Amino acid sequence: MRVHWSNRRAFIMATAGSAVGLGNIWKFPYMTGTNGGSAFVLVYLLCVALIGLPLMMTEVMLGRRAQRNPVDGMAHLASEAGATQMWKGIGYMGIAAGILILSFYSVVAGWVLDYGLRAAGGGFAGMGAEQAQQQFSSFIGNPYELLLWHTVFMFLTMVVVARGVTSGLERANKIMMPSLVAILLILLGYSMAVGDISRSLDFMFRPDFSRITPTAVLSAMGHSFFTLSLGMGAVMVYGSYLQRHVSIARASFYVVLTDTAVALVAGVTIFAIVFANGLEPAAGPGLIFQTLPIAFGRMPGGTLFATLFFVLVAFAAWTSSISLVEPAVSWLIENTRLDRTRAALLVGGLIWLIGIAVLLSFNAWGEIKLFGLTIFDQLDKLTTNVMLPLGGLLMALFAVWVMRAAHAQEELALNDRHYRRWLFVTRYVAPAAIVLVFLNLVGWLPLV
């Protein structure tokens, strides 16, 4: 019998942990700040609401209609359709996309969890912007150092994995979801308190059309649907625990309004601390690492609410690890005679293996490329401009034009005018948005 989450809340907590992570409070500040601010985030604001909410609800009904692992559970979708079973191949990709976007995201993470010892410690200081670039460097060129704060990361994340369900991945984010809101909303009073919130809230959201872009259009457009940790199997493994009787349009509407939610308080806090110190917002993705510990160094208190920064950044970033490896965790078990902790463990050691090629690259490995990219390049490009937007558009094109109509709607429980929007966007806004991301992140959209 199917283990299932104890109630539509636990489902909600733990798909949002999945959702909330370091494209949350790493990945989106930075590029609000390179894509032109409130230009970016009206455009991300549109897509989240057009596009990632339908997305989201598709792929949480199809783990719920299956009840099983991503790989089996889109071959026994693929039966029930009468089709052909190489829509199975969507689960295998999941899986390995899982595994792949964790063995470098488990090294950032890692990174944070080096930074918030560093914090606790007042290495932040009296920083000056060329000694924190420095830190930096030395840092990132210290294999051993790297391979340390991995390894403890990974640790983490297959203690939760291995413990279940209901006893691990609920448990943990009913814990740590809480947490990382109260401490979001701590710094958030602290940078309204001695950073230049005014600012903040102009850059990000007073419209200023003539910053729309095609880059930021395309940019808001990608972020929007990967920051749901959509088309990899984890929200579809997830959806396959929940309950029949919970309702998938409402559950989805708050896992999307949550993860946004904390984007954009993130975005302003970081931005409030980041104008008060004279900073530089495109800072791009040193910003947390390079530019934040600058503004804290200089600010009263910066030592504990620099603590309590990485503290925010580390727990979304576990939440979401949790959720990158359970589809194959899921496989592991459904397929093969191996118990939970078992599987944790043998997904957990390849993850950890492949993560010490990724942290190589960054000083001994450096030289090691492939068309100009170094292994983590390698594979952040990989995973996140083809592996994820593939699987979000077959996904999408699954359920509607295979399918059967009526297993969509038993599952969606819409009324008809709901059903039919969510049919159209999901029909053709999505994919066609989709493919428009894909070929600019791939450079064959020569419109940017």
Ligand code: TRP
Second form
Amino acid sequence: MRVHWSNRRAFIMATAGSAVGLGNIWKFPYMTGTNGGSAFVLVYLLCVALIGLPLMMTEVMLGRRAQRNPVDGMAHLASEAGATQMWKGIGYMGIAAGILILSFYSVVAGWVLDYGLRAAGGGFAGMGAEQAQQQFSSFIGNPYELLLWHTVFMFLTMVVVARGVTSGLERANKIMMPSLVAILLILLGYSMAVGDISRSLDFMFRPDFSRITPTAVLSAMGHSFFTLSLGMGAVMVYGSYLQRHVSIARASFYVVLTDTAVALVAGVTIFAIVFANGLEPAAGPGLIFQTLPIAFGRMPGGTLFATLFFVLVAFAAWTSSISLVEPAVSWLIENTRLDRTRAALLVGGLIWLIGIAVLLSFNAWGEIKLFGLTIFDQLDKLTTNVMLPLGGLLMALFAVWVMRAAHAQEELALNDRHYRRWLFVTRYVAPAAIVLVFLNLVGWLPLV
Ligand code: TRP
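Return the structure block for the form predicted in complex with this ligand; the form predicted on its own was the one displayed.
To see the whole picture, the full complex is given below, headed by that same chain.
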């Protein structure tokens, strides 16, 4: 018998743990900052509600029906529908995407660990803008330090994965997710006390339609895949551990709600601190590493709250990283004689190796460019803008055009009205939206 989560809550926590990650606390705020605030937030919310939620349901549905890892799962579903075995490709691409994403995700998570220690040691006290910049660039310029933290983070990830679904994944999420929410709320309270909340809310929510640019629309859409962990089989494999009687729609709804709430609260918190200190919201990827230390360094209780902040981000990254390797590990266990520990070691070792190339791209290999981008940027772009939307597109097409409607319906157990809505979105809206992203990438939509 295949292992399953202990209950619905365990699934929701684990999947929310996968979704809530660097995407919410590092990427979402800096993307909001660089894309003009409220316009980006509005489009992001629309994408999450209209495309993200139905796709989340689709991916969970495929996983639970298949009861297998994403590769064999897609093969099984394809034969059940009398379709070609080529659909397995979704699973292979997902495994590859997970390995590639984690190889750069782990490097950034390593920065978070290092900054957590710096914060705890009171290292931000009285830090000026120039100093903060200097600190960040000399840190990422040192490959040994990056290697150390990348190694630590990969080790932490593999320990949890090796322990298995219930005593590893489930337990880690059960401890970390509530702590994460608690820390986030403490930080929100703190930033309400010392930050500029009203300016932050204004920046993020006061509708300003003049700032909706095509670029903002497209990056918001790509980000909605990344932040919800969609398109690579992470949600599928978590769905395959879900018991039959649980409502997929309801569970997916809670996951999407949690992910979105965390992103919004993190954004409001961070911008309140940024504005109160007269800093730049459009600082880009360095936002939390270059801007926040300055702010924390001059605020009362800065050492404590900065430490809490980086612990929060580390937890979020950790519960996401385990979901990035689980498809590969479950595939190995179900197809080879490797046990879970060895499978985890093998996958982790491979990711660790690729990660070395990624971390060198910030220093020694900074000049090596693949199609004009460093290894780090290239991996981020390739996975987020190509592999995830493509995976999501294929899953949607499979669910509505290949799978038997009766099977999908049985698994989703929706009432008629909701089923028709899911069908409409999965058939037309989501694929059209994804194709739009691709056309933009290929440069066929020059306006964008
Ligand atoms: N969603 C996570 C974040 O926001 C990252 C992540 C975990 C992910 N698993 C994934 C992204 C699978 C895409 C696919 O940080």
